[in-house]
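For reference, the chain that follows is the form predicted alone, supplied as structure tokens.
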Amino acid sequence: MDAAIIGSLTVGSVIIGFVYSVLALGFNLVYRVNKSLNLAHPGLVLLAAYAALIISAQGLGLAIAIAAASLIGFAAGLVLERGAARPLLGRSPVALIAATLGIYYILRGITIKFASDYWSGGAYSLPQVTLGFGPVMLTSADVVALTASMLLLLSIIAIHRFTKLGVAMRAVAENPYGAAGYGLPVRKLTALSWGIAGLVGALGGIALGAEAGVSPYLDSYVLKALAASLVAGLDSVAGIVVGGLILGFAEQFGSYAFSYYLPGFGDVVAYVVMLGVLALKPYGLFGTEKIERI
């Protein structure tokens, strides 16, 4: 393997790794407050990516399309919390997983109806610019996906670590009863976490659409991002960057090394890595290990 191929695979790994991290962040933000998986997340990502594609195709500009899709994602997150998570509060986590799985199919159906002639897919209108760094070439789509993903991740991590809002959200995630005792608005902060998860999913979907094109198969990438979430640990926010990058490198280099002998290996390597990590560390690399008295 020569230096040009290594450089190209490394850059591709970093770009798709950061995109996976953003998509995975939506799972982790919800898990922290509800201790359950939101399986409607892939449907929300799909809806937002198509909304941005359709709005931008009407000549309104990509900036307006991104703003509108972000609002859709944030609003959808709030609706999911109010319509599914809050009524099932105190029930088994399996109940919320099943409910959000049903909502995923509803969101996918809405997207098919809403997208209509656009359902076969398309691409956002981005400047056709190619940047060369030695043997490595970056397209405008690569730059947009990488820059947007990194800025979004840094913003969410900074909010969680260094702002009063982030401290309050962490308190609610770690001990909602204690947080309520200190007068924190637990329900509002929980709903805000779902809204931010929806917003992150929408922007992640647009970054993914810029890199891979908008298509009916975008939700399969989100399921791979769930593997990144499990590798990092479902209750870790900062660790999600490492989880996404691990899968990005495994996918790019694994696909290159084994595609001749195992066609399609690149599509499943994320799950192979996930199973390997969970076999050794059941709570993920950065997840909080739970100790239960029996």
Given for the second form:
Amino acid sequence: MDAAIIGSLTVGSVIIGFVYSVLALGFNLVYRVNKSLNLAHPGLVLLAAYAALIISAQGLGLAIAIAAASLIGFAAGLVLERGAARPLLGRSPVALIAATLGIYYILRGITIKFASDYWSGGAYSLPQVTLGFGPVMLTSADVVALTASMLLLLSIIAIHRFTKLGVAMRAVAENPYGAAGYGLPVRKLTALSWGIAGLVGALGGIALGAEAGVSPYLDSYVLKALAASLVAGLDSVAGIVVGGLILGFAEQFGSYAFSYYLPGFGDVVAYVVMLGVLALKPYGLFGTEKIERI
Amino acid sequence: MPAGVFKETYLADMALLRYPIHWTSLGIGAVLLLAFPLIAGNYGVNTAVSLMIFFIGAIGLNIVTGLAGQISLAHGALMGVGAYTAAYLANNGVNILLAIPVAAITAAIVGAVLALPSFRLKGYYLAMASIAVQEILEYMFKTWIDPDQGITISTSSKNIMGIYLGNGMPLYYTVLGIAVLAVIVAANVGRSGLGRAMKAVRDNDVSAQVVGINVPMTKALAFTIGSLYAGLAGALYVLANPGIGYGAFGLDASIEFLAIVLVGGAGRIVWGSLLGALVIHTGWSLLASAFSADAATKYIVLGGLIAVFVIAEPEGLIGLLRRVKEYFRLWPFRY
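Switching from the form predicted alone: structure of the form predicted together with its partner chain?
Now the full complex is given, and it begins with the chain already shown.
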């Protein structure tokens, strides 16, 4: 491997790693408040990416498309919370997984229905600029995906760490009864967490669509991002960046190293890494280990 | 309990068939099942065989999800393991009747090995680990085992003593016999000590451990038995079809199995799986051919059924039916 290949693989890993982190963030935000997985997230990402594609194809400009898609994502998050998560409060985590899996199918069906003319996929209309840094070339799609996902991650982490709203959301995630005792609006903050998860999912979907092209297979990337979320630990917000980057590097370098003997191995290397990490650390690298009582 | 029935021994009280109505319905059901291919045409027989195959697969997932409370999204791929094992054996001169049990046991071994990393995991982590298993197995099918997207099964392996088992009445009776065996075993798993241990793990795994149940072992056994049934379903799929392709064993198949279990009734291994398979698998294929429905409608209907049943009726169709039965038990009086 010469320097040029290592360089371009590293850059590719960092870009896809940050995109994975953004997609995984949607799972973590929901996990923190509901202690379960939201498997409707892949469907939501798919829906938002196609919505942005269709709106921008109408000649309305990418900015309006992004705004509309984020609105759809936020609204879908709120609807999910009200329709699935709140009725299932107090049931086992498996119930929410199964219910959101059903909603994933509904969202996928809706996307196929209303995007039937665009279902084969496409790309967002971005200015075609190529930046060269020595041997490493960056297209405008790379730059957009990288900056958008980094900004998004930083702002969500910053909101969680430093603002009053973030403290309130952390309190609700930590202990809903205690938070209610201090007068925090637990329901509204839970719904807000779901809404933000949907918003982040929509924006992550657009970043993913810019980087990998909008296609019917976008939801499989989101399932891989769930692997990133589990590698990092489901209740960690900042650790997600490390999880995404680990996965990005494993995928890029793994598929390069095995491209001769195992074509297409890059598609499953994320899952192999995840099984390995979970076998050693069942709660992920940064997850809180639970001590259980009866 | 109906009037006039007295149990004198504990054994009689624990029997699967306790009351006269059980024996009567068993007799009528057996006659109907045996006479079905004489009444129904070729289409009816094929539909029934396909229903029984998915019924057997759903029993396996119902043991994992309904009894042991572990959500598994690898069931489609494990069915594929059974199917490809049976296809490989059949194409290498092994008779299909021998290949079916070997394929089921192979799938069980694969399922047991794959359950090992999930020993320490629970709930959502386990669900995700099973997605990983599904994707890894699917990748193996695509790259190594079945790169041409289709394996034709040799017809000579489906002959036994001059009878071709691959279609029509011989196929129906073979699959029926295996399905009855599978049902008897499954109905007894739930009543055995192992089944009670699984239920304890489902209801509260920490308490189960405290009372001395080996929780990881119980989960692994549930996975192994579930995989055995998945492999059996896959092998029967090979028997019933002239060829197989990996498209039938994807994540969509796993989700369909989960839908069958959740809509039919998780925890009611036999009747829940049967109702679910009847509604989700057969019902859908009949409706889809009647109204020429597209893939999008299938996604919306299937997903909607899963979500509605999980949220509003966690006991599934069995729960609904029981309420109807309770209503008519005292009808026309209200209590």
